[in-house]
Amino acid sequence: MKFECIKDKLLDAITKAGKIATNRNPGLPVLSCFLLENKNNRLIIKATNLDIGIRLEVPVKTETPGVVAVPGEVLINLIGNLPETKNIKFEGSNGEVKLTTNKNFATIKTKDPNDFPSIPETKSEPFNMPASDFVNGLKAVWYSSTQSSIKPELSSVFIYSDSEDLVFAATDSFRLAEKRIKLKQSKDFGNVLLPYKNALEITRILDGEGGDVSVFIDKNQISLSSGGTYITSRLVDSTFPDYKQIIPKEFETEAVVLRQDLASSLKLANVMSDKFNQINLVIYPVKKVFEMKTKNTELGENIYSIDAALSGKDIDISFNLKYVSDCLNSLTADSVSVSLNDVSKPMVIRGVGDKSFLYLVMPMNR
């Protein structure tokens, strides 16, 4: 194989691929490699960890076609640290690839490309939507999944269509996040459970991508194609909880507060939080009191009063501070509603005037 390419375009592509390649499988060391296929003035870069795979295309000047498997981390570090240069020449033969620039020459040992696993191609009809919308849907909820694999449906992001919305939801049974994205085209998306780790990688790769993404769904596979990037992931074969039945339809107490004030108060409360991350919310509407309390037996105590519009019954209730804080980046409205019932019922947080995002948190036992 022999080709020449622009350094920055190659570096951008292998950096994305590097989020997928893994060196954690000693039984299959080729998984730490990128498969580079050079033909017809295109360089196809592939990486996989067997759970999620990626294929990218970079324009090159092909002299001799060929295929090599190059250690991914070595290639990224080498090209990323090259001195100022525009083009790189590649030549692969005899178990190594040679990289030449105007100031540098290096050789990298390669592995047998025949050992590299195939990346599945999804054959279904595509569903198109803005790439930024799909990424925002995943970003808004994935953190509410559990990292445990005991219940795979809880370590996943649930994606389904509901009327004119594409809905993203995730829960670890202690909190729930739901994000609704308006669709320009109506399509029955079906029910998809995307592993949360793969959802995180997809957001990292597609974040900032302009234009549309084409989504392909098969029984056990989801694939996304945007520009010269193709990502495919396995799906979880399980059933997501029927979460709608736990969302309260009415509330006895409500506080409306500026989102920035809520964020600042939670950061301050975190200074004195204990090992259980417990925060106490005290809302007395008649007395116009909305306080956040944290106490640490070794450090001290903090009580912060928040300016808010209050209504309903008095309540004194505890939550996991981290769980409450996690949703802040998903809230886009300037004002936020904090809605509650009694001390055994969940709290619901939403942006005022924004029905696209809902966050539910179960209270802590005293």
Second form
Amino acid sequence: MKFECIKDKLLDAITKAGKIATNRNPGLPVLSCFLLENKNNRLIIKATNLDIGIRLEVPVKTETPGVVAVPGEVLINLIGNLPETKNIKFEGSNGEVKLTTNKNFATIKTKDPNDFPSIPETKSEPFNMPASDFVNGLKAVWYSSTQSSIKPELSSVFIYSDSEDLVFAATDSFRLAEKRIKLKQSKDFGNVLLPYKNALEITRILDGEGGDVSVFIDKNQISLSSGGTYITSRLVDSTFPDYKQIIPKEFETEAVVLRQDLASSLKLANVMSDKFNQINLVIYPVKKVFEMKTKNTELGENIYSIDAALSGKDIDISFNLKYVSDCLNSLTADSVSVSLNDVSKPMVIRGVGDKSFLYLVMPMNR
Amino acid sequence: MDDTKKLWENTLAEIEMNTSPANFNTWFKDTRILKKDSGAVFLSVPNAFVKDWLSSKHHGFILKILRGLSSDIRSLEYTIAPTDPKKKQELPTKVRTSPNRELPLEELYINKDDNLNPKYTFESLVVGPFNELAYAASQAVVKQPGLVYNPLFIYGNTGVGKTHLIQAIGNQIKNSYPEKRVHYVTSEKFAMDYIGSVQANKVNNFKEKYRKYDVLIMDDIQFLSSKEKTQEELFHLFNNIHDSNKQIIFSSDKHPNFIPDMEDRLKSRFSAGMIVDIPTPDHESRAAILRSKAKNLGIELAQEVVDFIVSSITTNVRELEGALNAISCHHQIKNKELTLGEVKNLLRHSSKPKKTLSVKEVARIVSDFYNMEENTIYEKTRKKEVIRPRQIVMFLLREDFGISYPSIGEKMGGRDHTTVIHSCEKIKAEMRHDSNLCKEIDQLRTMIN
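Show the form predicted in complex with the partner chain, please, because up to now only the form predicted alone has appeared in this conversation.
Next comes the full complex, and the chain you just saw is listed first.
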């Protein structure tokens, strides 16, 4: 097989797929390879770790068609470090592939391409939505899922359709994030659980993608197709907890603050936080007090007063600072409402005038 | 089951000899035979990657080995299923040390897709003489969904395990036939859904949603009484599903003919399949249920304690559960087994007090029922229209209140105890073949209690 391509285009594609292919897999070494298929002036790049699979296309000049499996890490490092190169020539033969540029000549040992698994296709009616919307939905919630694999449903992002909205939710049982995205064309596909690692990978690959993405969902698999890029991921076969029941409908205490203020006060509070990241919120609406306290027995303590519009009952409550600050990036509104009920009930954070995002944090035990 | 397991073990052994360890571990780990059905083997694989790979690269190879081991095998199918459910339980239970409170999410695990609660299974169902018929019917349905007993209509009083049984059918069908779409819905939810769809002008969506299921389970159908439009919709849905040989299962607290304000055409359709009654569990079944629940909670109960609870809570399994929970809670606090006295004290309020009624009141209720003067019951008259109610009063006093024969005789206007015995025997004997009398006595009993 033999082809010539533009370095930047190839580099761009293999960097996107890179994380999937560079995972070392002692079981099946071919999984740490890119499969390069060259025919009809297209180069199809495939990578998979059997959990998620990706297929990308790059325009090339095909001389003779063919297939090779090239170790991912080697190829990325090599091409990434090539200086001032525009074009690269590939020539594969007998277990190796030769890369020729104007200044460099490299030979890479390849693996048997016949061992490379196929990337499954999802057979279902797709629905289309802007790729950026899908990425935003995942980005707004995935950090709330747990990294532990004991409960697979909690280490996943829960995606379901709710009339005209596509809803993303994730929880590690200490906090919960929910993001709603309006769909132009509503599609009822039930609900799916996407492993958070794959969610992260998808946001990385599709980030910055203009246009629309077609979403294919069946019982075991979700696939996304946008331009020449096709991603498919396994789904988790489990049941996400019915979280809607725990979202409080009424609140006893409410504070409205500027998002910027909340962000900077949390950064400040972090300086003196203890090993549990405990942060103490004191809200006395009548006295117009909203204080954020952190105390570390070794370092000292810090109290910061935040300007806020307050209403309701007095409350003195503690949270894990990390859990609170995690949601800041997902809030788009300038003002943020912080709503509380009781020292044992969750705090709800939302953007003022923004119904699409909701964040729930449980307080710490005293 | 063991048969297919062995077959697959042998197949794997042969595959392992002929492939590299890397390939074997990647592609054949976590595979198993789901079922073997008239020459077709259904292989369970963990994900779509493996399915694609096995069916495109190893299909012929696997099939050849399978045929070599068992000559009747014709074809091989792949289904994606989660890894062996038994394996999941082996996961370590992590002890949380975080000082953070958890969201109260537990106990809410219900599969959103089919609404089934996975905790209801046939394994956790206690089968006794009272529900063995319903159980057998359910098993028949599970074996051949849609073909026998369609619809299956299960009725019985509250707390006898209707919901458990019908959900267990759903869960079992889901396990045996992963491709079938099972859906459980309470009739209340069904009605709400319908109203919602009418409001949103999306009745067609509603119709489509319910018609796509292969097994539809509808709980507490009696709540649809007097909801005319919903009934009509159910009627059409029923016809559609039934005609395409898909299974429908209903539960109710009454026989379909006794559900008030239910359209006749629906009633007759309910009766078309199989109607099974789950009566209240007998003493032994209650004891068995109590013991199995106690075992689940991890507490031991003495025989006398079981006897006491079972005889004080006679109708409702849910109340049995409540009593057991109370005992388990105290058990944990005190960290020792409870004595009979303590249990009695604990259940003082939860066991229903026996209603005390005077003989006079029973006589009054019966005489009212038969439209006659109360006094004539006590009189010496031997008119036929008086004798029957008088005998019924005696029968009820003896059977339901356990009053002695001589004292009944005394209260009923100074009659001999042999007269009373004769009356009771007579009513008992007649009840055996006179269904009208049975109905009357049932009605009287509900009026008295």
